[in-house]
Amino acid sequence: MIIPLPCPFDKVFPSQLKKDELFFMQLAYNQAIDAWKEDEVPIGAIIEFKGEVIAADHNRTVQTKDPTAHAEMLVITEAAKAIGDWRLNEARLFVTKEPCPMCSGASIMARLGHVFYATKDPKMGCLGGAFSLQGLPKLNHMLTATGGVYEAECTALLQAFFKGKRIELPM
C-alpha cells in the first residue's frame, strides 16, 4: 500500500456573505486538497444551482479504478440527479483545472449555463488551453468559460502535487 505524501496546503472558509465566483472556485479548491489527501491528483469540482452546492466531488481514478472517475464527471451526474434533469443550463461548473476533453464534452452535453476553472490545461484542455471544444460551429448548446479564477493557489497545488510524485518515484 502507498502511503500518499502529506498535503502542505491548508483548506479555505469563504464567508458565507458573498456566495461569488471566487467563493465557490474556494469550495472546489477544497474539493481538491481532499483528493490530495487520497493520493488522488488534486482536482477538485462543484456546481452551484440557484446560488447553492448542489454537487460537490473530487477525482477518484485511482480509487475506483475508473478513467472517467474525473471530478466534473462526477459532480454532473450528482447535480442532475439533484434537481432531477440532466439538463443543468441555470448550473454553473467550478473546477480547480481547465477540463480535458471527455469532461468538456460532457459539460456541453450537459448543457450547463457557465464552467470556471482556475488553471488553463495547455495539452489536454478543451476550453481554451489547447483546444476550445465549446467554439465548434455546429453545436446545439453554447457552454461559456471563464479561466484564472483563483489560478495561483490551484496552480500551485497542482505543481507541488506533481513534484512530490516525481522525487517519490525510484531513479
Given for the second form:
There are 2 protein chains.
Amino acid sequence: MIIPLPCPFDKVFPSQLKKDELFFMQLAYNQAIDAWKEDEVPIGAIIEFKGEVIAADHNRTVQTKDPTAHAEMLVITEAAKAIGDWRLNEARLFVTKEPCPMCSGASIMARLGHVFYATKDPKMGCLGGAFSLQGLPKLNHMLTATGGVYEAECTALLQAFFKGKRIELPM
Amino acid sequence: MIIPLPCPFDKVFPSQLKKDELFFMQLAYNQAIDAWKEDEVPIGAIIEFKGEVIAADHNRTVQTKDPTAHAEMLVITEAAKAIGDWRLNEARLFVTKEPCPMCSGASIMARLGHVFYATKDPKMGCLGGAFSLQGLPKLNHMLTATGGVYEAECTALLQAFFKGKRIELPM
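Output the structure of the form predicted together with a further copy of the same chain; the preceding block shows the form predicted on its own.
Expanding to the full complex; the earlier chain stays at the top.
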C-alpha cells in the first residue's frame, strides 16, 4: 500500500492587521497545504474583493477526476457566485503557482483586476513564464499580473511534494 | 420588456450512418441553437470517444453567472466524469467556435486528442487564431487542432445572434 508522505510544512497565521499581498498569499499557501493533505498537487488560491476573502480553494483534480478543477478555476467560479456577477474586475486572485494556460485564460475571461502568483513556471505558466496571454493585442480586458510573492515558501512546498517520497508500507 | 429574438435557425439531423467530423460538428451546432434559445451566446460543444458522444453542452455563462461555464469547459468536465479519468487522450472535442484562451488551455490540460472547431477567432482564439497555445515548446501534451469544419453555418448563427435584434415589447 502506498500512502502520501505526511505534509512536513505548517500553516502560517498572518496578522489580520495588515491585509497586504503577503497576507492573502499566505492564506493561499494554507490552502496549498490542505491540498497536500488530500494528496493533491499543493497549489492554493484566494480571491480578495474589497479587502475580504470571497473565495478560497485548492487543486482538486485527483479527487474529482476533473482536469479543470485547478485551484484558480474553483475560486473564480466561487467568487462570481459570491458577488453575483461573472465580471470580477474589482477582485484580485492570489495563487501559489503561476497559472497554467487554462487558468491564465480564465483570469482574462473573468476580467480579474490583478493576479498575484508565487512560484514562476517557465514551462507552463502563461502570465509571464512560458508566455504572456494577457499581452494578446485584441483582448477586451487588460489583465495585470505580479509574480514572486511569498515565492520561496510556495516553491519549497511544491518541490517537496514532487520529490515525491511516498512511504511504502508492507500490506 | 426585452426578450431575445427567437432563433431563426433550425437544428440539423445528420445521418447516424456516417459518423465523420461533420456529423459531430452538426451535433455541436444543435447545442449552439439550444444556447440561443436560452439567451446564451450560441456556442455548442461535443466530445466524442470511441465513436460515441460522451458529452454535449453549450455556453451557460449568463444563466450560471460563471465566467468559466463555456461549452468546452462543461463538456471536458462531463467527459472526464463519463470515462472516470481526467486524461482524455482518446477523445476529440468538437466546438462551433475556436476556443478562447481558457478553453484552449483546458484542452491541453485535459490532454484531448484533437480539437475540431468551426468559426475561427483571430481576436481571442488560441488554437491558431490570435495565438497557438498548443505550440508552446515545453508542454507535456501534444494537442492538434483543425478549424473550419461546418464553418459557414456556425458563423452565420453567431453573427445573427450578435447582430442582436432583440424585440422590445410594450409592457
